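Shown next as structure tokens: one chain only, the form predicted on its own.
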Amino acid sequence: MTSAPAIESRGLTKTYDDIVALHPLDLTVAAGEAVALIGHNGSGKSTFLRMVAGLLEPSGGDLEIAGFDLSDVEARGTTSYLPDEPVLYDDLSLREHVEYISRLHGGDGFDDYAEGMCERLGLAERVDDLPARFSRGLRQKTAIVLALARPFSLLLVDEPFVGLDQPGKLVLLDLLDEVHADGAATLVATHDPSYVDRVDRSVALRDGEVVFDGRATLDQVLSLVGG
């Protein structure tokens, strides 16, 4: 038995009046596949991720998540999204954030895994503090914990390395590898092409169009996106 693709888009488009943000896109991400979505700012990476996450309505085309239509609750339940700008509640501690988000999606709350992530990311002493008052880097680390502390089979990540210090970046890279090894599909949008060495496949976007889809070296991806 084969699993349905984690993402299946057919002719997916996004326009704003006369501006085309994403040209018709046919893209499949297999269940359990790790994919890097490479491109500079404005290439269409965030637009595509936000449509897959259900935060942005497509202008045309079809999109299925794990075999479910984008509008189905099952599609949303299988997907975890780590945005480029952390979204946090003003009056909840880090621990309370994890409890709420995890249990909302059928998880175990602030369990050993969440506690371990906090330790690895240097947040162990801050779990009862309000992340809304954290620095940009600590807020980003909090968002990482929230995205990974709930059950999912598809992880979407938008520009994850912005705002992270080098130790935090290395921990996140390890966590992404572990998520992939545990069987979840990952789609990581980044303008840092060095990430291509850690994934099964890279998709390069330029001006809303796919210019490469496959395995590539760092130099190949840089040349394709104009780096």
The other form holds:
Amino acid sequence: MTSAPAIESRGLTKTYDDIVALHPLDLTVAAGEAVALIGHNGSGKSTFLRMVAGLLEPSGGDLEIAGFDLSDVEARGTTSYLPDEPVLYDDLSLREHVEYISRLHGGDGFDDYAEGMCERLGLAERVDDLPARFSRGLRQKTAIVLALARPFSLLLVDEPFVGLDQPGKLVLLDLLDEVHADGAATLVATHDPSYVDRVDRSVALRDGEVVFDGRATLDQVLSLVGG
Amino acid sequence: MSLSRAESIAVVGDLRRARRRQRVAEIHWIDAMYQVYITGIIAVVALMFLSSLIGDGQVSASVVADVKLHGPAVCGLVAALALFVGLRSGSRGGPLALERPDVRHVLLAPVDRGVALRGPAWRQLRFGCFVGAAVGAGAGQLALRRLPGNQAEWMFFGALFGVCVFCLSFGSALVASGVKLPSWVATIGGGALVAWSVADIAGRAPTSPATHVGSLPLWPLHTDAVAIVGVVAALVLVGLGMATVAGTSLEAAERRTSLVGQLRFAVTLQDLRTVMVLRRQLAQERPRSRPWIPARSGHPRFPVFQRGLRSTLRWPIGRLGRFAVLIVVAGLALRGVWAGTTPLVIVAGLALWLAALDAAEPLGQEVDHPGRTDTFPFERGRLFVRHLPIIFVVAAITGLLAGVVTLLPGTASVPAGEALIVGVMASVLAACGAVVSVVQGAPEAVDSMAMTTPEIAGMRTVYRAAWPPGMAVIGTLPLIAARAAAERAARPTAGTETMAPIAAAVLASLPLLLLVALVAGWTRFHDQIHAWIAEAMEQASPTKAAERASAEREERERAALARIEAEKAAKTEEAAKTGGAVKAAPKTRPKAGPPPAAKSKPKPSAPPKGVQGGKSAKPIGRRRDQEPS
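Coords for the form predicted in complex with its partner chain, given the form predicted on its own:
Everything in the complex follows now, all chains and molecules, and the chain you saw is the first one.
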């Protein structure tokens, strides 16, 4: 039995008035595949991720998530999106965030897995504090916990290492590996060559078009991200 | 995995309850009650002020007949405008103002979006209905002072109409948002209804559907069962909106999340510039990538003027459309003034001022970026004043176009000369008001006036808000002067000199030109004037005077010490030169200054019993105290 691709886009476009953010894009990410999305600023990485997450509406083309149309509720149940800028409630503690957001996705709330993740990310002492009062790095770690402490089969990550300290970055890399090992597909938009080294497939965008698709070497990555 | 409707209700409900608990726990009840008290006082004062404006003499039977005849169409126009605004807002993702975490966590979750969105929608509806009812009842109370009828009826139907108008606007916005109505359809559909209502008022069209809704508040004067249709329409629209709310665009909802919050904050601060910028962002009104007329390459002679010109040539079609509407409104209002309805100067002035705010956009961009203007090798005022010519050019064109609307043949047509003079003068004064609005910026949170009495601070607030549009209204004075001259010429009386209306308009324009010059000077020297006022306020402040005296005293003490040191050094040097023993100079010390403000607290010789120290800085101090010196 072959499962449906995690992402399948056909002729996907996004325009803002007369500005084309994404040219017709055909891209398929297989179920359980780990893919790095690379490209310089303004290449369309975040636009593509936000469209797959359901935050932006495509201007044209088709997009299916795990075989479901983007507008289907099942597509939302499949996807977890970790943005580059943490978005958190001002009036809920970290524990309450995990509790409700996990339950909104049909999860078990603040369970052992979430607790373990908080420990690994150095948040164990802060679970009852309000993330609104956290530093940028701690807020990013909170967002990581929220993105992972719920059921999903496709993880979308946008610039995950921004604001993280070195131990946090290493933990996140391990978590991404674990998620992939558990069978979830991951699509990570990043400028960081060290992550690209860990995955078998990299997709590079330039001005909204795919300019590379395959296993990338460090030199290729640097040339593609303008390093 | 997706959640069933029941599961969605349970989880979303739990989330809302948890957040409400947290919010309620953080409410400062005294502050909340104080706010309610202040709001109540403001409402009562506003009602009394409006009552005094309206007066309490009963109107004549003919006026009552006029109100019966034209009142429904006028009130219907209000309902039509509310529907138009609602459709436009909905086509851009309104009316819901969600929080960004709700969009990211709740709406992206596999829950029933209708369940998630109906809660906020009900809350907004509840609040809007309350405000609508309050305003409507207040208006009914005011109407009662001049019109016959029962007090309870006027207030009840006024409140019902207020609720109806809000529901029409809110419901149409929800439907437009839920079905993702294209913006152009909303504009054309809503605009057509407004145009129909306007034509109905003028008696040039069959009865508009909105007119039936408009007969609701006039029920105490004239019972019209068809008015119930308005209530039904409002309920149906709200019901449809609630049913389709799940279709709200996440993209639009997220764009609105931060903008709506910032907009409310800017309105609270009376920060007009920020309000305008945010409103444009909400309406997705962006400058065109390519200007309407391509700019010439090369080095322009007047870079600031050219910069303004290029900005103007990038106006999007929506802004041009709004500009055209404002010009027509101003022109029609000026015709009304010429026909004898003097209060219409306010409408004309406001329309021209709003148009001028768009013309002042290049200047606004400079004011928005003080960090950039501060790096220029000249004062900001010199840059600002160089922006004025393009603003006045655009304003003059606006005025000429408004003048053309005013002189077009028809009812209350204004003679060409007067129309063009008044159009240009009113627009230039409106531009002055816009420049003042932009350059004065947002009020500072804490400044030298912040601690003045509420009467002074309040007057300043009113002045800041009212003076810029007030200038635009003053710009219409030449028309009133011309009208008065025309009336005198039509009914000459013995011993009274008459003047040609155009001459009266020119004469009335002269002091206005002086005002234009004053505004230009204020723009040029705004920073210096501000600094001078701040310094003057500081000089007058008793606290600052005490601080200054203290600083001067310290300075004197330092100077005395320095002088003694210098004398000692000179003597030592002299002794070294002569090789003789130096008699120690008598030790002098400067005159003791005033005693220190507060006596330092004696340090305890040992830490208080039971205190074991901790992570704070205090225990370190105690440990140091215990160490042998």
